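Given next, in C-alpha cells, is a single chain: the form predicted on its own.
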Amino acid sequence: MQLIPCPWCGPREEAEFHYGGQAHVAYPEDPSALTDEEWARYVFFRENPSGPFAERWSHNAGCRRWFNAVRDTRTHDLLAVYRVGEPMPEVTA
C-alpha cells in the first residue's frame, strides 16, 4: 500500500484518496463559445508524460480536501504534494 501525504492530515494509505485527473487544467472562460472539437479537446485530451506529472487528488476518507501532487508516472513515486492555489514546486526525477 502506498502512503500519500495529505497536506492537511499527513501520510495516509492510498485507499483514502480519490484521483481527480491532471492538475492545472483551466476551465474555459466561455464554454458555450467552444466548438464541439474544442470542447472535446478540453474534456478528453490530457497530457500523458513519462516522468513527473501534476495530478489532482481528494482525501475522501479524511479531510475531504483537494490538493495537487507531482507523481513520476514511471515509478509511481510522489515527488511533491502541495495545496490547490499554490505554485507547482520544482521537482527532479
Given for the second form:
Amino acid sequence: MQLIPCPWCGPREEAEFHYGGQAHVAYPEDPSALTDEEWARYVFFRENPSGPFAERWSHNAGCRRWFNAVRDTRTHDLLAVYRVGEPMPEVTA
Amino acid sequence: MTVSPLAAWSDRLAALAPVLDAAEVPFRSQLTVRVSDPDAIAAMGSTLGVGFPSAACTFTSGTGPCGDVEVLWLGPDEFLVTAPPDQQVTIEEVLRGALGTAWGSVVDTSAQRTTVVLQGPRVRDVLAHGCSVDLHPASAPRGTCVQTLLARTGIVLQVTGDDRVTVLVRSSFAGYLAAWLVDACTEYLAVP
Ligand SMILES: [Zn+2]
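Can I get the form predicted in complex with the partner chain as well, since the one above is the form predicted on its own?
After this comes the whole thing, all chains and molecules, with the earlier chain placed first.
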C-alpha cells in the first residue's frame, strides 16, 4: 500500500488518510453577491489536470489534521506535502 | 459493579504467554487537552510535574503532585494526559487552573479508551500483522507515541520499553482487538 508523508507524523499507510479534493479554493468574499451560476462554479467545479494537482488530505487515523499535498494524477506520486497556511511549493513532475 | 471492556478476555490474553505477556490495565484516568499557547502548555506541564512533549509522535512521563502521569502527543495542539485510576477529577481541575484564560480545553475522556500492555520478544512481530508503522527500535525508540491503525481499528501506541508497548483502544473496539491479538499470536504459540 502507498505511504503518504503526513507533515506532522511522517510516512503512514494510505488507509489512514481521507481525501479532501482540490486545495486553495478560496471562499467567495461576498457570497450573497454571486449569481447562481457563479455559486455553482464555486461549489461544484474543480480542476482536473493531468499532472501535478494541489489537494487537501486529512490524516484521519493519526493526528487528525488537514494538510495539503501536490500529487501527480498520472502516477499517483506525491511530489510535496505542506501544512495548511503554507504556500504551495515548487514541484517538478 | 463496573466491568472493564476486556474483563471477559483476561484468561485468553494471559494464555498468550510466553509469546506475549498481554494484560488490560483498566480504568486509567485519561484527559484530552486541546491547547496551542506555549505559555499555557508550559504552565500545564509544570503543575503536573511532567513537561508536555514538544516533538510530534512522542510522549513524556514522570511523577508529580498528581502521581505517575504520562502526556501523549496526539496532534500539534492536542495531548492526552494519562494517570492511574480515579485521578481524572483532580487532574482536570489542576489543568484547567493552569490553562487560565488561554484558549483551550480539558475534557475527561477516561471512558473512551481502555489500556492494554503488551510485552515480549515477539511483540513487534505480532503487531506487524496488522500495523504498518515501523516499530523497529531504530525508528520507534522508547518514548514513541503514534496514533495509527491496528487491524483497521484506531489505536494510540506507546513504546514504553525494549519489547514493551502500551496500546490504547476505544472501549467498544477492545473485544475485537483482543480477538485479533489472540489470532495473530497463534502461529507463534507451541503446538500442543
Ligand atoms: Zn499526521
